[in-house]
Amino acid sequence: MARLELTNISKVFAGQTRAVDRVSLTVEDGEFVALLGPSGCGKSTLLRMIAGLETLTEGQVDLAGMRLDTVPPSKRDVAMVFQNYALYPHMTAFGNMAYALKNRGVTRDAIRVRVEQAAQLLQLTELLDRKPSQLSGGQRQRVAMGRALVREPQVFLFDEPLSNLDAALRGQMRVEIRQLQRTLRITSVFVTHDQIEAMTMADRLAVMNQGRLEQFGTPLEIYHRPATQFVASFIGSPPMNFLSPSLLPIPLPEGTVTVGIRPEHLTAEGAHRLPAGHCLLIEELGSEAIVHGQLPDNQMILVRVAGDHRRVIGDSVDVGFDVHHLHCFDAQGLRVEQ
């Protein structure tokens, strides 16, 4: 059982910069977990500590019930897929995928079997004789995945592997990576700053901010019940609206200093009304549109509407809401239960 456990993991660099601050989480056997957060939040450092490429300042990493952080990187039963592919340019796709196995002393016949099996899974069979310069970005990423796959690791680690691809190819590779992981049931940790990647690929998300774990849960749990104002602001596109309690004509839980509501939950049919404002901008997206409105106190709001709307700039923005769609936060940015 490839169960990965992180217990109070911290990393302090020279100068006392705390890149990762007492993070604890468990990735279950066969689970796909995404580490999500803005640049500099500590997610890649955390991944590198699992791989052994960074030493821990504090804490412990266990894999399948055995302590991992005291094991040299080359002896850890994990495989990492990097952002920049890290392929050897003078080797063919076959050579790149076979390299680590040769270094381990695996027989030539066994290497060929493993590489050909991985190539078939990754649709690389016809490309094994090509060098990286002869491959597209997506094909190079598949070779990098194949190199990790042939090692038959207990854990896959992905460090923003799609960030160098164009938007269309990223969408395609999201599907391919997730299908591959589900087929193989390999415990996987995937680092990304892209919430769409995280929401669509992961069984659970670990949302990080300034080295700390803000929330760990399923994509829908985090979307519908963000534990902090940071999580509420980071998850969702367009982002959540944050309003002063004075704008809402209803009683709110004690301690509430900020109220959040998502753009899709501001509707003409809401049971309670916000003060009417006016439209400053409309982003036309085809199937939907995002209305940027300004309320009387200069409070800005975003409203998601259907693509066949008939609004124009300057129109009144008169919307309502239902209480069960509100998210209340205190002065520390923590969720206040209603």
Second form
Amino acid sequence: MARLELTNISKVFAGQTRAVDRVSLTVEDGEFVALLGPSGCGKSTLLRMIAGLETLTEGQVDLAGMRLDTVPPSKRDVAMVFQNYALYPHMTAFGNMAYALKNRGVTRDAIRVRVEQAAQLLQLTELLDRKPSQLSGGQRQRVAMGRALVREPQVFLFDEPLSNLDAALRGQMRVEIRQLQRTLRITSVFVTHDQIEAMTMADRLAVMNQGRLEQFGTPLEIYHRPATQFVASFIGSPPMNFLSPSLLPIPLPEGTVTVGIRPEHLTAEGAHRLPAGHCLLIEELGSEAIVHGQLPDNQMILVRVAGDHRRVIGDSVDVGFDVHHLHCFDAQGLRVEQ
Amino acid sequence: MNGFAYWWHRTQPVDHAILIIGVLFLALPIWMIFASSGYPPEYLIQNGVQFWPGDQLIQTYDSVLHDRRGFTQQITATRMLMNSFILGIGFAVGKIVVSMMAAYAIVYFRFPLASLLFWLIFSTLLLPLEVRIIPSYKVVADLGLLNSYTGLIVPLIASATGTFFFRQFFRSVPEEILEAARLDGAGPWKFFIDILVPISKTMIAALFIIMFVVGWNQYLWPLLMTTNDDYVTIVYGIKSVMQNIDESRIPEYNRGFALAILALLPPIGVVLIFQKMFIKGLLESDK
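Pass me the form predicted in complex with its partner chain as well; I've looked at the form predicted on its own already.
The next block holds the full complex; its first chain is the one shown before.
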């Protein structure tokens, strides 16, 4: 049972601010967790601490009930896929995948069997004799996955593994990684700054900002009930509208300073109306369009409408909302329950 | 014919002429030495260096390679070539091994005063062998290493240049490779042997070419170090043949020329062999 527990982890780089600030989270056995956040939020540092590539300033990591952070990286039963794949350029795909096993004293025959199994799973069988320079980006990515896979680790760590691929391949690899992880049921932690990757792949996602864990929950929990204003603004595209309470014609909970509402929840049919504004810009996406509107006191709003909307610039924007779609935040940016 | 192709055809003969002149400029003297080595020394004294090969080519080379000469009448050119080979290879391999290990320590291990030590090593670039030749000689003599291959090679193999080149190269190796190797269970030694040495192949080949030629051409150090004919290198041997005016004979120019030609061949061979590897490595490498 590979349950990964992080307790109060902090990382302070020499003389600098806290890169990671008292983060606690638990990854259940077989679960796929994404660490999501803007660059510099500490998500990669957190991952590297799990791998043992960085030391902990404070806190503790446990894997399957055993203390992990005092174990040297080579002895941790953890495999990592790097952003630039970090394949050994002078070894063939086979050599790359076999290297860890060789270092662990696995017999030659057993290595062959395990590498070939992994290669079959990843459709690499034809490519095992090639060197990394003779492989395409997606194939290198697969070899990097294979290198992690053959070790049969208790935990898989992914450090933005898809960010070097082009969009089409990224979408394909997203599905492949997810399916593979489902099949193998290996506990996985996946670092990304791409919310679509995080939302579509993860069982649960941890949103980080400035070293702190802002929210940890399932993708839908995070979308529907963002715990902080940062999470609300970071998740969702186009981003959530933040309005001042005075614009809203209804009573709001005590302490509310900002009200958030997603562009897709502003509709013509909404029960309560926003003051009418006019349309400044329309981004046509075919299946839908994003209308940029300006309300009376210069407040900007985004409204998502269907592709056949027939609006032009200068038209009035008159939309309404339902109360249960509102997200209220206090002066500290924390969610206020309605 | 478009403009570019026209220009190309126009300029090609001129380009080639320049290149051919350059080649002749470099190659003709060597050819003349080769051609002259086929004449008896008396003829060369009277008529100067010759352009067309003389009729005694085979005789000269055969006698140079197999006749025992030198102070003790014990040394052949074959032996000199072997000595030079041992010096050249020991010099190049030693320098590469020492400087790779030094650079590995400097780049991958954090130890106190690491950068100070690096600059200390680097500053020795300013001190060529000639500056420290007396103390070096004294040390080698005290260790009883005069007239030995060890004494010939070891004092020369510390290399600031090599250390610097490898340091720069190691620093360009992505850190993730080290991290991946650590996760794959490779310790410092395994990482060095399994990963770093193979990816440095091209650097090693390049340095080997340079260092072998430098080692092969060493003159002053072997001259000081060796008093026994058994350790005479070919570069020093040429000099001693040309100086051989005992028994009131004239210097044996033909033998000297033949030795010079023989001394040229191994460095050329090394450059040719490693150049192939070097270019192949450059094309393949992808960090």
